[in-house]
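Read the single chain below, which is given as structure tokens and is the form predicted alone.
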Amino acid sequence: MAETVLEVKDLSITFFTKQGALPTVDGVSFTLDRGETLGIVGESGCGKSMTVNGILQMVPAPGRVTGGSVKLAGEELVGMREKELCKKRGQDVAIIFQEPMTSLNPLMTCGRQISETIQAHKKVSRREADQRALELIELVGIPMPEKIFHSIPGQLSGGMRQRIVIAMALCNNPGVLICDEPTTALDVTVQAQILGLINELKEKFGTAVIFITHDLGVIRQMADKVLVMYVGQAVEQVDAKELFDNPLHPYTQGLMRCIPGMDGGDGDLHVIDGSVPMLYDLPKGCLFAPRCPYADDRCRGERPGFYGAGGHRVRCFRCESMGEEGSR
């Protein structure tokens, strides 16, 4: 049987502001097994990164986790003391951010930054940590690792800096690796190299991966299963192959049509009309109803549940009978 390393159940995050209590993440649930990749996709402002903040228990003020459970290797993180959480972060779960310079000290050599991360979680000598750091720099495919070990981040290209961040993330063999749009700032060639590297390392170490992006093309390449988010809610949850073969939620279908070449045509790119609503001005009914070509009076007045069977779940009234009749 597959080994579950992360279990998120009904995770909710609320920001308490002058406009009132704003539901940033609303009841998100999923499980992640060893060696598996979950892709989380959606437009900017849909709650992808905030979901990750909730998993790491790093929600910025004035927000906080207001419900749900996050179990890492069976251990509950919600409510855990900060001192214990610090031990988990970087050791049992690690994260790669979009811009590597937000994770790197511009005045410290790359090798020392990796070795300090190792020493923060393991009782090893500096010499042992430095040796491990050198091995990791070589592992992530950087040429002349000894030279890079003694270089500061500003002397490296964007792709090489991202490889250093990946080395830092992997230095303590975490069970879960979170990739928060790690290739957005890179050119296409370097992006392909980084995606290939993450897949190689996942296969080698059996690390479970959460890959966050707005790019369904990347999801198609990387993910085993997908969670599509819209305004803090999961609107479709399914295996990646099934998602691309049979997208059911109108939002997912719209995202698919936005990918060049997906429909085989050579005309103008499709755009989803409208924009993501503000949290302080959410629609009364289905959150996607103002942008949905299929919305009716029920959609505009009532929130749909999360319907589905056989691992394909959809938050849409058009799929209300999925549990009885299968996909349609």
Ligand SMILES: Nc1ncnc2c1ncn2[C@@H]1O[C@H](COP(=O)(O)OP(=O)(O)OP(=O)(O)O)[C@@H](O)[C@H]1O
Second form
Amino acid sequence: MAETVLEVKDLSITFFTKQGALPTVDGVSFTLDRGETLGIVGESGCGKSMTVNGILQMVPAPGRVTGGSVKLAGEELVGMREKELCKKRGQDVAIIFQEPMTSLNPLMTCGRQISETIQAHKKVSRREADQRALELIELVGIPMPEKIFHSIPGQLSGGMRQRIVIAMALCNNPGVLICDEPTTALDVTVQAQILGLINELKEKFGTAVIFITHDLGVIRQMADKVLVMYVGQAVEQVDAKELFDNPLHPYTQGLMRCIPGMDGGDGDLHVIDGSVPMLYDLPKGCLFAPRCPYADDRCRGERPGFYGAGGHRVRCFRCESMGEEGSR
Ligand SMILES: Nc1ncnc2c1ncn2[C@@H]1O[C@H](COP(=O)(O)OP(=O)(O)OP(=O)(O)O)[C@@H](O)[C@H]1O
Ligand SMILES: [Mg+2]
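Previous: the form predicted alone; requested now: the form predicted in complex with this ligand:
Full assembly next; the chain just shown is listed first.
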């Protein structure tokens, strides 16, 4: 039996603004097993980062989690006291952001930052923590680890900094590693190296990974299963192989056409006409209807639920004949 490390059920996040209560994340559900990678993909502003903020209980004001449940290794995080949550973050679940400097202190040596993170969660001596930090720097493929241990982040390239962030994220061997566009700021060669490293470490430690990107090409390299998001909602959820073989939601099909080398894909990022609607001015029917080549009157007047079969969930009336597909 696969061991479920994270179970997110009907997670909803609302931002309370002058324009009203905005449904930034609307009923997102998924499970993640040990060693499994979930890819979350969607255009900018679709709620990918908010979803993981919601998992970590770190939604910035004026937003907050307004519904649902997040169970990390069976323990409910929604409603947990901040002190307890702090223990979980960095120990049981860690996050890597797009820009490594978000996570690094520019004034402290790389080695010390890692060893401090170790000491924040474990009772070990400074010497032991430093030793472990050095091993981690080596583990993430940094040449001359001793030298880098004593360097400050500013002396490193972007790719090397991101390796340090990965070392820091993994230092307490978390069950879940969240990667929020960790390679978007890097050039293509370095991006490939970092993706390779994340996959390698995941294999080694059995870490479950949530990988966020707007690039389905990256999803293809990284994910076992995929959640496609559009305006705060999951619109398609399925195993990665099935998604690429048989994308069913017109939005996913549109994203596919953005991947160079895919069938009909020309790499044009603006291939889906129109733009993501504003949360304060959502269409009445299907959220994708204004941009959808197949939309009819029903799509424009009514919100679709989830349809599908065999664990393939699609929020589109065109899949209605496949039957209702509930939460997994
Ligand atoms: N303080 C805020 N008040 C109102 N809405 C907000 C606030 N912060 C974020 N949002 C909204 O939350 C939505 C989801 O944002 P989120 O950062 O999760 O998107 P994303 O999918 O991660 O996009 P990107 O690919 O650009 O990182 C956006 O539409 C954004 O406008
Ligand atoms: Mg984001």
